[in-house]
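What follows is one chain in structure tokens, specifically the form predicted alone.
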Amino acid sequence: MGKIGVWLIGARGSVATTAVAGAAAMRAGLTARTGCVTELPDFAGAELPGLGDLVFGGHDVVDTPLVKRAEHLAAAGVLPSTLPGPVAADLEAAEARLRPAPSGSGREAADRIVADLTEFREGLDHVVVLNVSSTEPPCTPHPAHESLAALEENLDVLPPSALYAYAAFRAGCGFVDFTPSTGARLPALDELARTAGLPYAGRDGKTGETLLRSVLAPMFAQRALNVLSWSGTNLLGGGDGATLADPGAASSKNASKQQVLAQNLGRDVDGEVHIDYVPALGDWKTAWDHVLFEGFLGARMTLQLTWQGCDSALAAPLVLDLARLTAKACRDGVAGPVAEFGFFFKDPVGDGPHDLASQYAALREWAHR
């Protein structure tokens, strides 16, 4: 399949650094390929690019080198303590391809992103742009979002994630939004992707609490158990927790988290998700859910569960999976939203199932199509 460029928005963040270091470690045989869906036997023979075919670059607003970020993550227990040294050359190679994120907005910023992507893709067969940056507040609707012709006259109405999607399509790249931000989910950008013959996918990577919900909610529905309420509390540290301490960004995250319940239960249920920033947790997160449900003859019962995990270690292999799968979609000429990638997302674009088992079956079938 040739060399595949992976352009990471937020390239020096924890998720991106873990993905780049992890890809290098797996290529060198330093670690097992645990957590990578595309490494499962079900995807053997799917003609995906190899991990050795991935070439990393990206944008970020911070300037801490990837090697230093990897050392910090190793000290925090996110990466193995012995890993930064053996993968330092790979991190330095990726670091040389990173560029400062454009500081402006609108046409000037879009042209700058297109120029960086065009330079990056020289010698590569395809490029996938992956958004792993901080969550944005919800986008304010604007008439220019409705058509490409109107949008071309006023790019200033695009939030950063959508501006990146626009620039990615203009530069001939596929686009994936691993965050709950707007990304490509505007009619004008969908029009651009289809016109350019390019794929996109998203939104909001499904790594913890919502992953469990996408398994458990169908169980209640299929057993004819009436869910009365479903409440959750999330404790987050690190950069993600700091970002979601902002009510606007938290509202984007909560909206995507609630989608899986409504879609699998067929209706909205009582209960909310609360997100609390706990700096001392660092890159770890804890999610607690309380489910009140009704059984035979109206008997009330509860399910309580706790999920504790390292967000970067959960997300990074999915970033690599999505890079490989989207590269295949680019090669195969897929245009518009790839609904079959909904397996990876809380609030997936396109039409597709929302329970994890059906999503996995759809993804496996797509990969071998």
Contents of the next structure:
Protein chains: 4
Amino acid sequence: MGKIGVWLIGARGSVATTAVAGAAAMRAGLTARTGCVTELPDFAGAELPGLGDLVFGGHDVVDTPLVKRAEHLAAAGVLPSTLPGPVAADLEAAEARLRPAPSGSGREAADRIVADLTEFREGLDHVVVLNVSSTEPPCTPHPAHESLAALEENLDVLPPSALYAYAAFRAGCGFVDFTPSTGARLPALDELARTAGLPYAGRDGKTGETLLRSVLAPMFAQRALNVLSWSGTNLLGGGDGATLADPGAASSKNASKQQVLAQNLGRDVDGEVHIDYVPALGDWKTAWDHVLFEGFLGARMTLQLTWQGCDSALAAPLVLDLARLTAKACRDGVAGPVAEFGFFFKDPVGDGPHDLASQYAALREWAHR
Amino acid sequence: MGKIGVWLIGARGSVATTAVAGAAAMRAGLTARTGCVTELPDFAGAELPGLGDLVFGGHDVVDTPLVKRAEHLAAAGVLPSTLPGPVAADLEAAEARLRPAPSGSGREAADRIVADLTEFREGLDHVVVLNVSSTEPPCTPHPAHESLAALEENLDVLPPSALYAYAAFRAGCGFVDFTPSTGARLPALDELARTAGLPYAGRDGKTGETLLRSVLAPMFAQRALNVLSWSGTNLLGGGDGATLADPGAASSKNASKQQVLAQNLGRDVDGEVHIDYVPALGDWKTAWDHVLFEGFLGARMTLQLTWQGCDSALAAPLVLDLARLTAKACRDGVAGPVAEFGFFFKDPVGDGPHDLASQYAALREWAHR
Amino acid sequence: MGKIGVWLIGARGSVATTAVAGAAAMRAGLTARTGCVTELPDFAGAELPGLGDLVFGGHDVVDTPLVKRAEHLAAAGVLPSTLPGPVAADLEAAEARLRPAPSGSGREAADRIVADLTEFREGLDHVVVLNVSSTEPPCTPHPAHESLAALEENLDVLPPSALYAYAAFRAGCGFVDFTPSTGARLPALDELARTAGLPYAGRDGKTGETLLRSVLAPMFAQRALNVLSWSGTNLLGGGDGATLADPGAASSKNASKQQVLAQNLGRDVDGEVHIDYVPALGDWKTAWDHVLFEGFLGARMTLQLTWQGCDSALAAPLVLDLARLTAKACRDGVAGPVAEFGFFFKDPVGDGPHDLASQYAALREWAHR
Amino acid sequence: MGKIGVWLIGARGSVATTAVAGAAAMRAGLTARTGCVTELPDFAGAELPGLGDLVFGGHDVVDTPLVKRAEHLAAAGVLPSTLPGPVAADLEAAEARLRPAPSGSGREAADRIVADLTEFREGLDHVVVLNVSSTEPPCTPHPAHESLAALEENLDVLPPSALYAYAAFRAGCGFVDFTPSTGARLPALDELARTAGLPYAGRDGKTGETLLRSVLAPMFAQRALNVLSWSGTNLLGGGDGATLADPGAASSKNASKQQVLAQNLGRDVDGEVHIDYVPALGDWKTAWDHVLFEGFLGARMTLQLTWQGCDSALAAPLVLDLARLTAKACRDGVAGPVAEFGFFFKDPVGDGPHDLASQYAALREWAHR
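Mind sharing the form predicted in complex with a further copy of the same chain? What's above is the form predicted alone.
Up next: the whole complex, starting with the chain shown before.
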């Protein structure tokens, strides 16, 4: 494959900055490829674009330069303190390809995004648009979401994430939603993707509590243990924490978290999920899960777990994986949802398995097709 | 299948008593089949013996009657307080088939066991011998372990668990080692099992910390996360706790625990495992694991988990599963180690996968062969 | 001291049933005095009423007999399975002294309670009324709460817990609120208690998460460590769990929980407290706390703790302690709030210390006055 | 008070480097005084030496310059990445006052230390020697430890920490042992300190698991809860982790950890303590404690806690506190063990209280004497 464009919605955020800086650091041999799934031996020979073939651009509503953002992340311990210097030139190259988030009516904004993407894709083989911006509240259903024809009459019914998906498809790009926002998940947009012969994937990157749930819930099921309740509390700071402190935005996230349990256990399970904004945690998050289960002869037992992770470090390599894999899907002419990327998501599009082991097997097989 | 004999080494122990009482309670419809893997829909149609077809007998060094043991377990909250009454008749029926653990030279003891098993198997289609007694220290290697011919000259070189395996094969029974003891894992005994056309499986039931490790280690591997250390502390009371407080016995157990990590992560990992005897915990055990791992750009993150379980409640249904599955192996003429039973064990015989998801798939497929 | 009456509001609840059954079991020598603060050597010689001097009665809205309740609690593992039998006679004796919760207008209900208490106190030296019923939502302020004269004109402005406090004082009894409800905490009721020369104490028994906070927050303060956030999640089943799943009732509870931190740390601290109703937990509760703190040179560190307790077992002995201590306060003519009982409460009346060590010292000194 | 000398044994270690760098940073107003007990309002007016009055020197067996050590600690995230630059001059000033650890016979080494201390104390009002070097194995008892006269005949029977204590007293300095080593805790050295009119304190700084135990054990005792077992696992990297991986050294540490429980609970408690060396943790340590306790009517309950701290950040400010407080003790002519410093130690000298609250009160009162 030739050059691949990676267009990031939320390009100045922690995840995007970490992805761009990290790709540069790996290319320069400054760091190992830890966290990159597509660098595992299982994916050797899958003909994915190389890290050196990725060209970064994107939109954002803020205008702090990427170099500045990287310095902030290094000061906060999210990036190694020695990283920003050696990758400054790469960050500046990406900086030159960033564009302000468009405003105006739905149609005006969509046209602006299409124009930005069209300009960006010059000289690139394929472009993948990835949404790594803040979580939106759930979107109010509207009849115009149901068909492309109706939607074309009224783009104002689309939340921003869906408008980006619309524009991505119009500009001939693949689309990935790494957030729990609406993205491409409307019948009208699915229709557009299929018509245009473009792939999409999502949604909501699985980087902590839900990742664990997708291996532990199958374990309980396979051992015939009866899960009575599964409760979770998530503490996080940073921009995502602030967004998710809003009950509307949190409700999107929580629905996909409990759904993983229901899918793996075959029924709904008692228990709440809390997302608390704890500003002092910065980019770090802590998840505590408590599982009450019943075994032989009704014995009551518990599992508790605490996951302490750095959100950007967990998400960024998956963003790079998805860019590479979606570029391959573009090249291979995959149209519509790519269910085989469910390994990466809390709430995957399409009709794939729900346990991580099967998701990994499906992904590996897809990559070698 | 007709009647199946289930011969338990350590037949008056907590695990055995719980298995016998639980099988009776399930047959009588007093309790759900929670914890029984072979009762899952995935195993419907596998032509396993029914719970009503199992006939229990066994050896033990102590002589507390099973009914008494069940009452003790109920008082300690291991069995439901209402259970012992309704299953007393079943426990007494098993009681009548228990025999004292044999003494004397290796040859004398083996002959005694063979005689007991031969008497027991009258009227039964197949007999499966399961070792659920206390953990032995690792066995000192001896040249006579290497071939059946050499072994027959000197049965005194066998630790008790291996002597039971020898006698089981001589008596035409399948053998399962649910403990980390030697059991059938000597070349001479493997030769005997193959010659006699009998199956064996083991070893060391996977009921807590290692069960979790066998789903979590693959998760780290599949996400390309670099595990830097994996430390564990196990607190347990009961007979097993007292046995494992002995460093010799604990070393058997610990080796199989760390091995699961090495197999799933593809390399050895730093970290110790402790087993502490805490008498006041009785039949309950608590395991705490701490995993330090490295993600993208070297970010340091941790996972901690605490598992609080009732050892007998976790082990007993698996003993019943293994009895049923091994009976099928006997009927089907499987000879030698059954690698497909690795789902149940910390340190499985044969050459199967090491992650729980693949082990489950292998077991399910085997059951439907 | 002679006989002491212990009148329980919520007399058929888990806490009350456990207290009555436990007092009987201790009197009969069937169990140790674990959990009873007033049985510690530090309280020897304090001239408190003996356990044999306590006579139990009370009100409740439900009518399940105490013996039945005790059997349910034993089946659920809250009481020892062998307990209900030997204490049945004591439970029946208390049963005969229970009265239905009164209905009607505030005045009618108050008159009924006063009449019930007056009948009960015949032959008793002192009577202590303890509220161990379900938590009420916070009470809407009303001008008539401000003075006894105004209140006498309109008893309908009192929530049930306050009506009981009013009637207790009118009937010459001491009053203790073990819940976060309003109880005696209104200026008009304080006026009544002082006028009548009667003691009161409360509120909200400190039995888990807050107990821990009252020793850990002082530790951080004394070590000059800067607590950045303190988050908590409480999982509980049982009646209290169901009540607290209501945001109104929970808000009373949460306010007193965070207040303990503010009082001990000298400022408000970031962090939310959740109370989740998990029916399968029954009378058991689990609290997880996460503390993020800053040390020397800004180093970020954390403390996490998990408390797994049986609510009734934690609360019941304190109810007995408070009955005995409040009887002493009655005898000694203490009028108004007893700040020295702050050791027992999340949100103590009066002006006492907030750390557990000082509260214990204050209680011990008071007892020997 | 005028200038105070702070002589550190192990002056190039993490704790010492952090203390020297931190004192400089606080003096320069670059950081808050978090973690410094003597900076709390409770200690205002105690006439302690100011941070600006402390002059640092010391011995070490290694010779990496302090500036280099500070850079390493900053790269490892133990010190803020921006700290080493601004405090480099202070570190170099201390560097000039460091001396190599002496060798030779006991007498030769002692003479060398006395000479170094005598040179150092020129122009200083008082000098305090603090041992912050690696933990020694327990010292073999010897008759010459029993009296000063006997000891003077044979200084070779002293382990290094005790030789430093001997020399400190000979040179007219106070002595503090922040490690579990022998230090001044021999009758002969106590005799010397009293004869010379010099104070000493120790031993083994209380910075994590034991700190928590000293507030939680009293809580259980005051609530009449019966602790059945208290188990602990400590994971740590760094130099201290490597030292404590040696069973001999660990045994010193573990004895003082379990002793705090016995002293606060009034009896020995079941449960082991493990110290595991996990190199990847670097200067960070994680402690997990599991407490099984019994409440009313024998109900079994548990408390678990996880402490994740930076060893140097926890210890360094206490070293500064102890230097200031011991300087005051020198000025006031305190001779022998200072029991009132028990607040800082796992295994305090003298006969003070064992719970943290009483220890804090004793320290505060002492400071204002």
